[in-house]
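Below, in structure tokens: the form predicted alone, a single chain.
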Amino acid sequence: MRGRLRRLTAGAAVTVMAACTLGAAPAAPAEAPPAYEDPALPVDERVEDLLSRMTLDDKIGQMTQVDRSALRTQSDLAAYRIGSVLSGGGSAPSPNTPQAWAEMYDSFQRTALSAPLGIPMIYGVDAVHGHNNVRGATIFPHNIGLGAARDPELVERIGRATAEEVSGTGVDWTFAPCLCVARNDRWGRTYESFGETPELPGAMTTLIDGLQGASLDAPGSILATAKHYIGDGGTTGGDQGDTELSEAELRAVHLPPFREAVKRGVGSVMVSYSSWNGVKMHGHRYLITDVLKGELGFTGFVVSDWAGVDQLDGREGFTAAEVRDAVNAGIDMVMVPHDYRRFIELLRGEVRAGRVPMERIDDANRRILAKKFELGLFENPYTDRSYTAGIGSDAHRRLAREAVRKSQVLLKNSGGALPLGKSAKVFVAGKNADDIGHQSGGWTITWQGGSGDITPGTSILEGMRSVASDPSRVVYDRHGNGIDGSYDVAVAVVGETPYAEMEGDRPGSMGLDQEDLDTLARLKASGVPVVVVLVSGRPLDIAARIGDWDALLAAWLPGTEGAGVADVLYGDYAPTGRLPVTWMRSASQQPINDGDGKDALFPFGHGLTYTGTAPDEPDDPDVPDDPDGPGHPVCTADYRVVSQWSGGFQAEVTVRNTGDAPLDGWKAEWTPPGPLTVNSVWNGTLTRTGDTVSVTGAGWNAKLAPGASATFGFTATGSPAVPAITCTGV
């Protein structure tokens, strides 16, 4: 069971009242509850029984999602049979506390359950780096930092901690993870991407496992969302732009992470605002119904983005035609989010006119209701308060600090400027040194984020003082005033201020702002070594400035636990992060990506470290070299074609360690049975010698424990015939 407070059925309530009425006539036997209320029945049987009892209004209501602030009256939840409520960025109860969230959720749920069929609502939030709408929640690094950490197991643990904090407010559903493959750093969503190559977001779909748990109805499990389907990271024109690619390129770059998400059983998929070659995704039947639901076998439900249906005709507001086209394209739940009464009226009219088939309405409801049953909402619809006290817990903050230190990427370190000595006299400057809001970035408490102490946490400056042997030797002035030659080193914490999509697009310059440049000039003039800590959601244009700096650490957007940055600065942990994106030499190079031949300042995967091994990264056990001795590395490879189209196909290969010792690496080899041109490969490195094709593991999937497996894939033109394939372990 999901661990929520159990509600009484109407029949149970009658029985309790009869038992408490002394001297009353024996009550008539209670009518057997309907099959959909029987948790012992399979989910599909419960869905079909409930569907058979639902009116058209019941079904349309289930397909409607409303922002909490848009409800004209709370009773509309029952009157219009609303299936889902959400909190957009910054849409929170007052006061913004975990307890207030739980009370709000339970109040909404009680109203939803008062409708005749008692169908519970499902509540969604953008918990994209922790439960970031809630003041006091643990805020983890944004995805770009987790991509730099390259640690899928860590990401899964973050998913689990996030799910528990979300559960403590009653919320059932998060619009995460974002699986976009960010191909242009001018885009304001860059920090929402795990990286610029498909294998990084694909590997980090372990977040879904953490969010959804062993089963959706287990305590502390919530529904995950893979977003934004599809191609939103490859647009021209920034956020909500057009992804101008061939289908082969779209499949090679942007589809693989969604395929991985579907394999992990992700419960919902959110459609992108963007277009593909001029056609809005919210109306793209081929990609939503044929590819996602058909080819990939996605069985969950598809939700629109915020007012995304409104954009199909390019004019403000939604029309009957837009509603019809979106639902017929395969969208199951519409994030209206405001004028829900008009939306319901329009969809009802389209169904009655026969322009939206009843089969489409029933399919959408089956998908939505199935997830509500799987979540255990019918049995336990209210907040599990056992998780409420754990929001922002010490354990979760320790996990966030671990994630922060693993995400740090050391880009430059001249003369051993880092690590700092614990007793060094350090001058700290910069607008991002002592600002929780800045280091947390957008999607924190509000949509675009904010400055200052917007939520409890530890700033980078506070973290440095806590790690140094004498806090008084860490002196701070935001603008760099007061520095002199008596200091051992100056640390400038500079970079971006918070933003989210739309407002975060940077079509012009991508360099540091004037305040940062002035601060850095003051530090440089002092003559002491300068260490720059860059807090940003993407690479910035710094090539002309980096020569003035002795060291450069990319801290990304670390969230509330700034001490993780201090852990690396002072050498308690050596930096292990590697760039998840290519670092431009100038903004004019955008878009710049791995393998495109452009001269980067720092290539994809770049990352320095200190001497020795980081304390939390122990050496892997040695694998014996004797091919006949114990512990001999053995592996197998399974090759399969997963999709075909005119002139091309996509294949995947699963490599498995079948030996009794760890593999430090693996190589799959085959000879194509006919002409073959490989267009793109992910989760591996491909080489070709004559007729032989070989793929070796990527950095995060090359090492396999006994019994473990890794999967790589590629798109190609030529024969899709399955070849004989071998695997060699090293």
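Quick caveat: nothing in here was measured; it's all calculated off a predicted structure. What we label the rigid core is the largest C-alpha set whose atoms superpose within 1.5 Å from one form to the other. Residue numbers count along the first chain shown, from 1. First, how it differs from the form predicted together with alpha-D-glucopyranose (GLC).
- Once you line up the core between the two forms, the Cα of Thr654 ends up 2 Å or more from where it was.
- Once both forms are overlaid on the rigid core, the distance between the two CA positions of Thr685 between the two forms is 2 angstroms or more.
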The other form holds:
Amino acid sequence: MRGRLRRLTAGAAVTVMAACTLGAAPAAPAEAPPAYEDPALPVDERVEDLLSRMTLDDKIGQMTQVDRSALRTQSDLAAYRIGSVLSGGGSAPSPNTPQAWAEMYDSFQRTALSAPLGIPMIYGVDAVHGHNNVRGATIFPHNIGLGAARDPELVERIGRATAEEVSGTGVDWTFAPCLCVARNDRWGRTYESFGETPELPGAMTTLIDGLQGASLDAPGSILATAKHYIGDGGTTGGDQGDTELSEAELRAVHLPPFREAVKRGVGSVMVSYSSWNGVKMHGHRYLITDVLKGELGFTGFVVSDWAGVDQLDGREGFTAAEVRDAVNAGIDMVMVPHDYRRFIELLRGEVRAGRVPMERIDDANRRILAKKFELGLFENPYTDRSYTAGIGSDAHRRLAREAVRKSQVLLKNSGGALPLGKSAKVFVAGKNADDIGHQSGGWTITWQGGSGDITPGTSILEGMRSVASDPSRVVYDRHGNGIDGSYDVAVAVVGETPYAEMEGDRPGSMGLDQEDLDTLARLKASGVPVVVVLVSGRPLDIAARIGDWDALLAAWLPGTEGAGVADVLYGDYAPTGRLPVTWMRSASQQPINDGDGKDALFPFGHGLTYTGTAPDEPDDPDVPDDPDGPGHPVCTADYRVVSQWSGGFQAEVTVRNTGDAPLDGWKAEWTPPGPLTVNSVWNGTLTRTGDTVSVTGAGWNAKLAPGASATFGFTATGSPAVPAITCTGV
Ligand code: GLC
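Moving from the form predicted alone to the form predicted together with alpha-D-glucopyranose (GLC):
Let us now look at the entire complex, which starts with that chain.
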């Protein structure tokens, strides 16, 4: 909900007061306000009334989004009827404080409202792991860590906390969640993905519920964005590359999270820079209009990515043809974000020439205006200052610390190196041990992130010293100088330094850098047990090194609350995280994903705890053994061919627990009636023994409560005939 100040109230109140107190003749009865200003009317009626009053320039302005830094003069907001402003990564007011953000927002809004129809602007930011542009905001773990936590309810709470902090600065809209399915860990945006299977991002669309709240006009609610549609995580050739997949595979792997987001009422969808089989997504009418808006029934609005339209012809800048093609493909709002005057001029020309139908312009405006009405922007367009003080609150930081704990994945723990004793003499080393910037990763204060105390928080080292019984026994040297045999254990916090988007692509080595290797060598030479904490946005190529390590904890990119890592290191909380992505044995295996048959160092779903298996994996003594004994069919497997094409077919199998006890695992087996070559598998691990094909659960979907089900799929060439599938509990 917006600020208490109502849009026209301030001015109107002063006018009326002046008339009454000065004894002037009673004012003529005011005209009834236009229907679109009546909040009692249904949104669609308000939209139609407003649309009927809008000129072409009003409508084109609503489809225009500019970066705050690109406005030649703030009055252009009104002069060009601009409907949206954004802050690209790091585009912040100075000083970068919540109060300055709120003042900036309100100032832009006042200007926007001064245009004849008084249509409020909508302001968007990349609040992708908290309100990460704002110094002092709570920074949550990046999505890859939240995928490891496997806790959709936690993610919803993070969405709510983020929405409150965003609301406290006036901002109405975040370009999150990224629902990318990261299939190649070389991709610089792997950490923005909840995981490599469609189910993980699909499950974490609860973030949308947290962000958008019970209703968009409820206090603290903001608009969410499902991005980047579609296939951004499945490209060959890194960020903004080409997703070379059949339609069946694209639909099976990359579409489900968007289907889930639409079901949850996501208000906007951002188009991907990437291409599908050589066709740029920003011009893809079939996927944007026919599939997203038609088949999935998406009724919000579609926004381009930053200057995404410019890429259509492969040349710098944008042309009338690119603007036309993008808008006709179904993009409703264009993140220009700089030369907005030229964009408006070109789009106007294309409409007047009849190359962009007025119906398309009206459809885009209906979608955009509906969200502005639903957000309550017309009634309460200004910052709700009641949320400003809550930015970076202790409550939100406690939530972030909980998320950090739950995202930790224990990959190795030999000799009980972990948990650390509270009174142990610990030597801490590594470039990521005492660096808020490094542990937060990209999209933090600036687009690429940075090093050092870039925003208030607790480093992992500070967290360790706060949890240890005697902080003086926790000694730190970044390079490991000073380590000797007097220490009980060494903890090396190493990994990656921040990056974002294409800057993070790693086409070559995926190993540790030389500084880390030198630090680890010093620690190893001391003979002291070595615990490695990896702060990284993805799995790293460490198979050749891990033999020298006594324990390995994947911390991902935890954000400002580094104490959550210490909570697990010292055993106040046992690690419960499980890999959201398969951990390669070698970078040469990339892409490597669950079920593709490659020999991983650690499989998707792997995660230890301090009792040797993940806490929800041990036999539960209260659950009676299967009364029918092992091997009795306590589950069924329903097979169906989803689609067929000249090159093969796609099938899905739903396994259901028909017993009355939870299943810890299941196996579906069949002997194909004819030759069968499986080309890709998802949500299951496939093995072949002679003519028999077996598929077991993919780690996270192996456990089935009574009545619960899991679906795996595969594409194949050969006979799609329905085989007799047996299902057994394992
Ligand atoms: C970037 C990203 C997108 C982000 C947008 C605005 O290039 O691709 O995720 O939302 O620009 O910052």
